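Given next, in structure tokens, is a single chain: the form predicted on its own.
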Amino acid sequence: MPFDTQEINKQRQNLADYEEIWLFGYGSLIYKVDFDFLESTTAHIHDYERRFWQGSHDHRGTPANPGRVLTLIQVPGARCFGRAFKVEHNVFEHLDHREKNGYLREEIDITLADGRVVRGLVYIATSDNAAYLGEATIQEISEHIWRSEGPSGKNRDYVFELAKALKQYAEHDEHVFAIESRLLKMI
């Protein structure tokens, strides 16, 4: 699969088929919302966990030195916290561009804060995309993040902002917090 997945995503779901569209954000979409939405709430999905296994050639790194950003991996029984946004169809032009570096839109059940379960969309980067960096130790991931920077800023700031947001919501993420702890020791 190519780095730029915008055209692939436009063919994945017919957005006109959705009476209402919910989007689940589990990374920077928790703290950096740069699109219009009709409604927003905290939410979670089941059987997934965050991992810094995806390369970022366009936001938190460069083509020569990609940063590391989040994707989701399947873990039976897991619960992944995030935010859900009820959006209009036209917002996906922006979102498909924002998440173009190897991410595909997938359908998923999202449990909203009020307990409702809605069918929505989430961007996931799987191991078959050209930007995928894959599994590594917490130390290796932290060192990689420490030295990466791109048009959206230092890669470590992505980790710090996400960890701060998760703590504000009283949510624990072992992977994110372990990397944050290593990065704080590097300062």
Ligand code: SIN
The other form holds:
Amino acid sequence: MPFDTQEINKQRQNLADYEEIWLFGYGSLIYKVDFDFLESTTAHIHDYERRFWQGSHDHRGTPANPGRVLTLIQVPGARCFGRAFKVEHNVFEHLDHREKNGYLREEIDITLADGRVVRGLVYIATSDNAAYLGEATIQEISEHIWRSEGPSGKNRDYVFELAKALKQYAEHDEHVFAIESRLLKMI
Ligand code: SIN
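Starting from the form predicted on its own, produce the coordinates for the form predicted together with ligand SIN.
Expanding to the full complex; the earlier chain stays at the top.
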């Protein structure tokens, strides 16, 4: 898979087939909403957990020194909290560009805060993408994030902003909070 997934994503779903499109965000899409939406609510998906296993060449790192950002891994029985946005089709032009560094759009069932279950899309970076970094210890991930920086800012701020947003929603995420806590000790 190439570093830039925009062209692949355009072929993955025919967005015109959707009467309404819901997007599920679990990482920076929770706290950095730089796109228009028609409706937004807290939400969750089943059988996935967040991990800082994806390399970032374009936001929180550079091609020479990639940062670490979130992707999802499959964990049967798990619940992943996030935000759902009902969006117009044309918003995916921007989203595909923003998520181009290895993420593919996947179809997924999203449970909205009011209990409705809608079929929507989520960006996931799987292990076969060119920017994938994979598993490492919490200490290794924290050290890597501590020293990384890219066009969107310091890698550590991705963690801090996400952790802050999760706390505002009273959501606990073991992986994210363990890394946040190591980073806070490094300051
Ligand atoms: C997401 O937030 O849903 C995708 C990963 C990211 O952009 O941080």
